[in-house]
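For reference, the chain that follows is the form predicted on its own, supplied as structure tokens.
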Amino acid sequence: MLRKLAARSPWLYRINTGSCNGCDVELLTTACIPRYDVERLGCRYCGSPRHADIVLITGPLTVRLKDKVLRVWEEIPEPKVTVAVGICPVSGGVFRGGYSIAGPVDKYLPIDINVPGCPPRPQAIIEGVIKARDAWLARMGG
């Protein structure tokens, strides 16, 4: 009873890779703004990553977060579903290439979602986040 219950409300965690904080500017919209308020899907925003459910990646994974950003994956658990916002996770964008850029985050972390844009809209976030909770729900069994 209880998993399913807690099967209806996955939390969002939010992990700045190295952006420029466009993306991030957009994930505000959807804590904020009630048109793209997330917390109309059962979603909220949580401030730990043990107790998160779906995780919200921005900007390209630089050479100075790396170690901290794959410490941080680690302490969330299972069953997981990452959501790359913005190119900047998935190519690089216009980081790809730089000498602070150890990659793209793909390339150390499995990438579930991707929500196309630099930076993305809200809507797009929004159904980003519908596909996140879906997939999340199907690997919770419910």
Given for the second form:
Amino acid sequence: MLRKLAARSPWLYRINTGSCNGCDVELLTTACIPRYDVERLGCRYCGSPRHADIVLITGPLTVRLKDKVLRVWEEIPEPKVTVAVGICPVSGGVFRGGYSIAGPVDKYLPIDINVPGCPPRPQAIIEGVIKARDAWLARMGG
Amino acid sequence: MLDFLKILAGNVFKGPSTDGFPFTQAHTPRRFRGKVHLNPALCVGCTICRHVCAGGAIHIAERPDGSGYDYTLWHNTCALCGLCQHYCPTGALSTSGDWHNAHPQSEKYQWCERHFVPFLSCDGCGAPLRPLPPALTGRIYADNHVDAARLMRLCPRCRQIETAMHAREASHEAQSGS
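Having seen the form predicted on its own, the form predicted in complex with its partner chain:
Then the entire complex follows, led off by the chain already shown.
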């Protein structure tokens, strides 16, 4: 029964892998501003990777942060759904080919949903979260 | 001092300011820059869009058989800056209001705009020739009384010959007239 109830409310966790902060601001906007309010969908941000169900990754994955990001990502319990927010984690974006860029993120982590944009607007992020929730439910088997 | 009471009373009747999306349609501002679209009928393949593209999203490659060129724009690295739209001389590129960009990883490399723009063949010698849209042709030959539509179907070499022939005929006519 707990599983049935919990399935409605995936918790979100943000990982910034060297983002310019644009996408992080949009993620913040999506949750904290009543106009967009992702918490209507039962989602909320959590502070610990161990509580998370959906991971939102921003940034092009810099060389310095690569190992730390992988370590944090490993700590998130299965089943988890990984969402790449912005063009940087998806393809490297405008930073692609830079000396300090190890990404794109899908070289190291299995990404499930991509939300490109520079940054994507809050509604696009909500759309991505909904797709991620569907993928997460499918992975939970219900 | 008691202004806040007015605001309070107003807020009681105003209802929530939350945007209804995903349960209703979201409002998109008129000049919102969403996914970029190419109109292949207007593209001349000048590659200025590839040159100014911040994210390196545009790839233009001529086919080895000379039949035309392939135009690929990958939305997954497009920064939506609108520079391509600004610099496109023919207005072939435009940003749409479409921001529905979330897609599963399996579609990552299909998430692009693909077009094939065929070359014309020269009316004189049959050499492949980039098509030029009438709007641009009109601008180039704005002050000349020539048959621009005919000239634009000729390769530069045949165009030179055609123009020289016209000039010679005109000079002959002028001589015989005087």
